[in-house]
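Presented below, as structure tokens, is a lone chain in the form predicted on its own.
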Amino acid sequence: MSYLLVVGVTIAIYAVLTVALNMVVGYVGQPNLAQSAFLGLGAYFAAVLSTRYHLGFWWTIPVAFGVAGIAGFALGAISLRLREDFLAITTIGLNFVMVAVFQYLPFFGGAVGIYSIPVPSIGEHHFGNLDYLILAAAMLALVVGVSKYLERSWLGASLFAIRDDESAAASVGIPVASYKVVAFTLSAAFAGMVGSLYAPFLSAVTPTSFGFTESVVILSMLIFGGLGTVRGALLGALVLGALPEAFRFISNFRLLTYGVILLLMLRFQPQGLAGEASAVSRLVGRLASPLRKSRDHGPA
């Protein structure tokens, strides 16, 4: 039970990544591959204040978010002044230089990273698995409800206007810059908030686990799911989330497991697999099109 646990925080945690990353690649169709690097400060942010300073898991929580949030927000106004192409090298460079900054500033514990991060706890209860996988899925739920409002929302529908058409939607009024930035930001302080938890439920933090390999392991769940879908972020990180506990005799050869499902995926169904108008979409709409139908014609 206890490695199931992990396993479904662990999921939970990739989970809040990707419906975040979902603000930035689904809705407004801007290239990132940094969102480990968010990840990354937040669980730093996170681990240095709780260790060195002493404070509270709690306290950690908003710090992380904001620190986050500030460097997706320095990101977004750099977006505004690059093609697609160079923003993806952008990002991809942002990674490596936290990578850098991590591992070479001793602020941040150098190369050996940092250590016997404590415990969260209420009162005089410290966390167990269990407690870890309640509260990742609160995390979940709060950035999954996040996403439903903006999909629903004015601000929704005009990101996905700069999605599809960006010269089209400044035409009509919409203000694509400070949209793409709040996007970016928002992705970013939802990756910190989550690298909060990451930190103590891993009790230790080092430079390469926060490298452009999970950012791409996390565009990866993204892709596969389904772009601009809350279900189709939720179903890749599940899916890709729980693929290398069942096949661990091929843990070595994960990167290229992934990198040959991306390849078919945009090969052979471009939406992800419950992405906007993908195959499984389209099936589960012709299978509720008769429960539709029965209930619009059924007894007043």
The other form holds:
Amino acid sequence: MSYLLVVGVTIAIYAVLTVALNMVVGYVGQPNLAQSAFLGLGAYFAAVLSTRYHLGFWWTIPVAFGVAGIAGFALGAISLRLREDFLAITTIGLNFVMVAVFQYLPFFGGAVGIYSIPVPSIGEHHFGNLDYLILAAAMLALVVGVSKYLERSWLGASLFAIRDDESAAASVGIPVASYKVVAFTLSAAFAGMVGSLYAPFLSAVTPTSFGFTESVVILSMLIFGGLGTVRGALLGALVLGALPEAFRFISNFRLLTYGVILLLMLRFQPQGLAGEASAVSRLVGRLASPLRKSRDHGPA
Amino acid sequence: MFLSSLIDGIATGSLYALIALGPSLIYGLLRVLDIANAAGLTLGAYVGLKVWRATGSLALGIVAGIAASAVFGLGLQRLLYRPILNRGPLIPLIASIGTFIAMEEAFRLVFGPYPFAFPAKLGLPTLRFGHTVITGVHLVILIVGLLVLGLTWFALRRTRLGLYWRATSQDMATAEAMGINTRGVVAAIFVIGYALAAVSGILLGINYNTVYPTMGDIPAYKMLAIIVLGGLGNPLGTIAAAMLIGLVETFVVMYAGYVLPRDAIAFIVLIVILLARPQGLLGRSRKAA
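Could you switch over to the form predicted together with its partner chain, since the one displayed so far is the form predicted on its own?
Zooming out: every chain and molecule, the one shown earlier first.
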């Protein structure tokens, strides 16, 4: 039971990261291969503040959200100067720079990382795995809610327009630059926020756990599930997050499995499992269309 | 001391140039950032090592390594890149990263996680001029590096393949309309690019006397920094950027010590330069993207 809870928390954390990443990669179509750097930033600030400065757990959440948000704002500003490939590489580089910063700045505890991060508590009650799961689910609900709100809002429509044709979007008066920065900031802030939970959940943070490979894993989940939709991001995190747990023998081949699944997906089904215009969503659409028709043309 | 570092830096730079040249040529043709090229590097090193161990001939090992890597590259281009090229730049890039990660895992499973030694003798002595020392391996890297770089410059500027490469990289459809076999050009460039990767892998293995599954990691991301810095798809810019990174790394480590890990320096240089010149160090500015 406890083991299942741990798996659940892990998947929920991945889901938050994937849904947040979707805001930049899915909605605005900007490459971002640095999501784990923002997770790491949030986790490290939470860890340092709670161990060294004895800041309460609940205060580390907004701090992690803010710090990662500021970093995301900076990346967003940088993204304005760089196109596609250049931006992709810059975000790849960001992973290595962040890992180096965690390793070399004494503030972040050096190469060994930070250990014995205090367990969060409410009053006298100390957090168990169930509490972590509830909090992770709450964070997931928040990021899904914001995503859904974005999708229906004027801002979201503008983001989609920027993705589809940037110059056309600019020509109808969409402030391309500031909206891109908003998407980067939000995405990074949510990744940082879940980092504040990640740190006490693992009770330790080490520099290498926030490297490039982890960013690729998060992006793989998004692409596997389908770019541009919340359901795709959730499905990707759920399936790829549960896969190594469901099949223990895979765990030794975790990255190989991810890599091969990713390649097959990109080669044969680049829309992902449940993205826009993917096989599954077309199928669901076809199955649902008679229902919709009968509703539309039903007796008035 | 200064001269030693200078030569050390140039040797490092030549090695980086060898590593980055293939992906740079490939990027010029297909606009794909070929990170999987670093898997060709590791594959070349493993095959080279195994054949050298089995036969005792380093030349045979190098040929086998080059062949294995070239076949891998050609297969990758046919089976993976060609079908997904029209899906925008992000999809091939991620496919390439996926290939690279899957290949690294495959190396670990096939050859085991432990590093192998690669104590091949290259047959060149260590040179000493007063305090300046050039090891035999560095000498080979310098000779091979400068030879390959010179050949590349000659091939691009003076030969038919070079002309075809330039035409195809400027506009593939027009090149095709002019009767250039662009598929053949792409295939040839992949063979060359992966052959270079295999050679650099074997040189790396001998230089550090070790071959291991993740030896492609550092070359993979350093080559990215280098080809961006050189202006994407500009081979001569790539060579200049490789030399620059090799020298900067060597001198920063020498004068400033390990304030930062050597491997983060490349990306910090990259980010700073990109912010000043978003089109790369020697890239032409393209107004209409």
